[in-house]
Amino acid sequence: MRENDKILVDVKGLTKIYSLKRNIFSRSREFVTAVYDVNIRIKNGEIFGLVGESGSGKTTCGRILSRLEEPTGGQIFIKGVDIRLLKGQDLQGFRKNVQMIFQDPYESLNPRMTVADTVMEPLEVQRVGDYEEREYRVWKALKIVELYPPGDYLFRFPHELSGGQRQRVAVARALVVEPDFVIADEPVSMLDASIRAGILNLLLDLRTRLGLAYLFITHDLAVARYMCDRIGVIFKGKLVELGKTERLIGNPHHPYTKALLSAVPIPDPRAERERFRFEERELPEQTFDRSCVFLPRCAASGRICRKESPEMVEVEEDHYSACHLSTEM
């Protein structure tokens, strides 16, 4: 097997539910399935898009893979280590070896710290190195992410930098302890679209030169067609539909991915996309064990949909639905 070809991460049967009081006088408690049995594989240098609306989980996968939640059930495989048995010293190297970019740079930044000391402190975290090795290891870290000359921006603090630029300070602090995997949640959704497309040209350029796998979050298909290899479809916490990413795009299966497809703009104003027709029905409390997940929206269900739940299901090479219909098609 291929270097690039190995498992890093190996998702099996995640599951996140969290358990709500009514209010703080009441004894009884309300459940709700965040994540719903999810399996997803990363390869060593591949870029795996879960792509879902507000609310449908894939900010809790990540969480969850980064350690920062505990998963209510399932098995979570890094390297071959399950990370959910990691304390102390094993713990800290994990988070060594897996780091977060979170969605908004003007709340992920500590306003009372300089850039250095924002992009120093996972160093002094771990232990890396004596002071010196660590100013040297800023100074790199600030150069990759191409905010140079990086002694302009070592004594700034977050208010005194564009979005951009503090997205730029955030990865740096993720890259400078030098992590395989990196779980980016949503990173240039706070941006102005004039700088996206350089923070997300970063990113491949950062995969490329240092080996990342990415774990990359984001609600925009465009986004995730831009930078992903293979795209995972999530709708209220369960997976629905998973492939190559021109495969999966080309040739949709489930009506979900269909609907977030036909939502894409088009830059063309003379040209015409058929809409996704919602079903706008009230049914009872989901359960994902008896009957589709997208059931309330899908004006194609029937009866089997209602009655059970439908597997993940291969309907072209590498690429799997979950949708009884798909086996139709």
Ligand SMILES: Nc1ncnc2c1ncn2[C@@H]1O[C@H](COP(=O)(O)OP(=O)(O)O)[C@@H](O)[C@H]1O
Contents of the next structure:
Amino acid sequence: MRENDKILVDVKGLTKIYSLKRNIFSRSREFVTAVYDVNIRIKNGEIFGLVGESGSGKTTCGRILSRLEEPTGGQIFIKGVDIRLLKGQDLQGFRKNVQMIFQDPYESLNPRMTVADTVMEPLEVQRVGDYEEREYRVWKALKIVELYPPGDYLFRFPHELSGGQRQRVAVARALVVEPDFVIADEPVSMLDASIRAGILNLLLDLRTRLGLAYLFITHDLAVARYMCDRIGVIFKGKLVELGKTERLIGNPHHPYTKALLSAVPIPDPRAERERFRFEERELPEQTFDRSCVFLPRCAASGRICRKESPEMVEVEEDHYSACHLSTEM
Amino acid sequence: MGIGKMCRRFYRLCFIFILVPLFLWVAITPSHGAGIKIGMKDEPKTLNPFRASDTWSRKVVTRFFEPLYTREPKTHKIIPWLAEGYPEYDEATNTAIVRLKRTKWEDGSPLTAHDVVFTGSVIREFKVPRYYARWRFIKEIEALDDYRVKFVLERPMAIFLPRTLMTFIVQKKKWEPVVTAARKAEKPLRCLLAHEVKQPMSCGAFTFVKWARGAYIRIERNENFFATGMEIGGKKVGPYVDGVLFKFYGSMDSAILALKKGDIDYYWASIQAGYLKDLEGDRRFKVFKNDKNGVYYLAFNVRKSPFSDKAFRQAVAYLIDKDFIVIRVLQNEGQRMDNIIPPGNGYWHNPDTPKFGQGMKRKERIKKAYEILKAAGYTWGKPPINAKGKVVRAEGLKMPDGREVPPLDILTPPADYDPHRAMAGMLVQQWLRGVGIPASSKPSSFGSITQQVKVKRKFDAFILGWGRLGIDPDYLRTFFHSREDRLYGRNPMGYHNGWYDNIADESAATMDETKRRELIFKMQKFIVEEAPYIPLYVPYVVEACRVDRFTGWNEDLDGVGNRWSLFFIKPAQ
Amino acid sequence: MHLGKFILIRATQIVVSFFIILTLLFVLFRVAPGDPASMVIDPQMTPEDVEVTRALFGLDKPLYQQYLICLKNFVKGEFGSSFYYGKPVIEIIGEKLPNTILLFTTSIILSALAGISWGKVIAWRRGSLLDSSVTVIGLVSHTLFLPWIALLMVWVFAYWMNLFPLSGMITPELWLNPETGITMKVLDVLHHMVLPLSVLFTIHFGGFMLIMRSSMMETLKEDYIVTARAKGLTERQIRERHAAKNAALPVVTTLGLSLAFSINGGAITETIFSWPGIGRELVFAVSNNDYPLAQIAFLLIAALVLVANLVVDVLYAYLDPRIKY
Ligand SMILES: Nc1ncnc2c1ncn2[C@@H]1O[C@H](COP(=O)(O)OP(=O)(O)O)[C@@H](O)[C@H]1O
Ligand SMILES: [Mg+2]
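Structure of the form predicted together with the ligand, given the form predicted alone:
Below is the entire complex, every chain and molecule, led by the chain shown above.
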């Protein structure tokens, strides 16, 4: 294996179940399965896309991977270390290696902190160098994210920046500690279309320059296609299809992927595909153990779909799909 | 900002804040000095005797300034005080000579005739409110020598001795510069009254020590007090206490707790019935109940009908069950009044005045009122007594001239100011409606009542009270004299009666006490019969004193809080 | 620059509002029936005495003249004399105001500090037993009937347990003793302050805490809190540096106005504890129609509230970089 092919992140059977109290007095709880049995491997320098509609558990995955949340089950190895066991010094080291970029740059920056404070804070927390060293690093990070000249931005507050600039600050904040792995949770979904490309290109550029690996979370297959080496499609917390970008998009196996693709604006009008029709039938939710998650929406379900939850099956090389019927299609 | 640090510091602070005082109370539990501690409801507003008109200022100020004559406890007989013997009055020239005792101010300088002349002149020159009326008829005032003052009166005046010569005396030396400065001011009187007395020059039983604003006033025994050792009413004048500490308690609740805790020995105000049970069971205390020198009354606007009609007023008087008011409203902490001069003022009170409806039952009252009104020409659509002699709901009361009796408002203070009067108003309303008089009680703010009654003089009836009437009965004249029927006058009812005016004027000019008493008796009988006022009740003054700490309290009209108590009380063994 | 201009504009507004309030107060008090001279019921007061007294107060002049005189004096910085005390109003206020500030302003500051620190802690642990119980306590204490709790505390702690003085601000016996040192005197005042302060604290604490709690809850939902966590900050750092700082902003407004209003004291508290403050004086002045005193006291409060508003706005701009004027 080449250095680049080394596994950086190995997620095994990741499951997250939220239990909610109905109200402060009741003892009964409600359970929400946000993520169920997700297996992902991300190599060094790879951009892995996690695609799914809103509420499908993408953010939850990202948050668990950055240890903002504890998983209910499963294991996560980053650089071979089970991150669930990290504590104290090791956790701090982990925070240095793994950074997250959030969806909404309007919200993710503390309104009362200047750019300099925001970007410098992780360095303070990590106790990186002395003040001069930190200043230098902040300066460098701002330059990398193309906030130039950095001096113009250092003492601005978030509200004095445009959305794109803010997201660049967020990226700078993530990069300043020189991580290996960045989780980018829909980094452009809140931005104007006109500035999206800039940020995406920046992220791609950073991968090349710094050799970063990304978990790139998005609901937009077109963006994923542009960004990612491999894509995993997630539906209601379950991974339903996974494969190299071009293959997955060129030859989708899972009906949900197909549905997503049909919703993607099609660049070539002649290549019009049959639009996939959703049909929501009334079926009880949370039936993971018994039936296919996609069943309520699936137009082509068979009897087996109702009885058994499909496993991920390799449909072609490095391309997996979890659908009983995908082989027949 | 370091909110966290601030909070931790804050908790530490709170801790200290709570703990230190906890230990402190052991260290500073107040020692019981030989002085007496008196609680008052409010702080005095001033120590300037010319200005001190509120109860609380007077309670303190009168400890320092003494008059020429005063009244003996209980009998209320006028006795020489700063003066020596009674004034020598020459009827021919209306001249009185008053001799002074050899007394001293607290600074050791003698109190002389010049001080007396000075005080009188200041009051006359500046027209000091409340005092000017009793000095304006003095034509001349002159010091014959250091200890003799000559007064020349315009005419004989009954109030000369009991009012003029009972005015406090101030020290000329101390006040001369103040008065000189006031004369030059734009508003001389205002300047005089605004003068802040920081250290009153006392000739009384106590001298001023300290006034810590908002907290206390401390006064101490005057070693040079002229009356110490004098025998008055069979008792030797002290004072026997080293001093008095006045403290202020905003609410009755805290005052009573302070009494029980021992923070004060006496609360100088009447205690509400609700608090008494607690104190009466406590052996440290004695509860005193005495007559108040005042009267609460229902008054009518006699300028217009139907209240212009004496028969109508008397009918109303018959309808009012004063005993019911005393029992139910005052809860027996007072007595019914059938006269303007309270019975506690024994010398001047005429016990033989009409007592409308005393002892009558409800039905008898209605019958009596019905008869009176019928006889006076009033008619009903439906009379209160039907053909079978039964009391029924009356309707359509018409006056002798055939007009309907208009709706009549009885103004009373609001219930939160004085629940007794407001309740009495409600009862009167119900009783009057019993014979078909369309009365309604209207609790109104004090300002609104005085505006309607004293300024505009447009009203039907009101319930108010007089307190601090004083012993001298001259007020009987002013309350009903036609001269007082004017803006701000004391006869807002608009009562006019020539006979009464004459006899009242005569009483004011009668200096012989016995003769004057006869006139005053006649006036009482007449005016109660006429009923421009219907006296209702007078509450008791109920007080509690620590008899285990001090004995010898002087019970009197208006309670134990009087100068004699402070002269007589002795620390208990 | 911008802020300077803003302050200037607001200051002018304040001055204008101030004179409007002055006029309103003037009218309000004179419209109320009864004047201080004729309200006195004293058998010794002759009609002439009443006239003299009215002239003394300047009440004999027509209303518009009284108003002009009032305005003129005001501009000259003369605030007149109390009808009741005969003393300059400023003197009376100067005498009572420090006492009020000592008790009421302190109580506001203490309860705000405690409210903020508790509010943020329980918001942090939202849903926990601590949160529910402290919230309930806050709600209850916030709605307590003041005279009731005050009397109860006096009865229990001052009368029954004899730990604190019943009322007042100082112990006369102690202050009269020439040997008493300044520390003792200070401690004595503190000792007297404990009970009223506790009562006021109980009443105000809940409000601040609940505001802080809800504000903090809102803040905790913000993404920058997650960001902060992702940065590796400790929970405490997140709570203090990122959450509490932002959440405290709305409390600042409340606090500013509460501080301004605190100087009118509280007639009830002052009455029950015989605290020589301005609140009782104010009620007394209003019911006695002591116009000059009531007018100035109200104006003082109005002025403070107006200024406090300005200060809060400026402070807000300072604390919250998003706000610009
Ligand atoms: N803190 C939480 N408590 C309870 N439920 C949650 C929580 N966070 C997310 N969820 C639920 O988990 C599911 C997945 O949410 P999320 O990961 O935010 O989806 P996505 O990012 O794909 O839109 C949703 O149904 C959401 O309601
Ligand atoms: Mg999401």
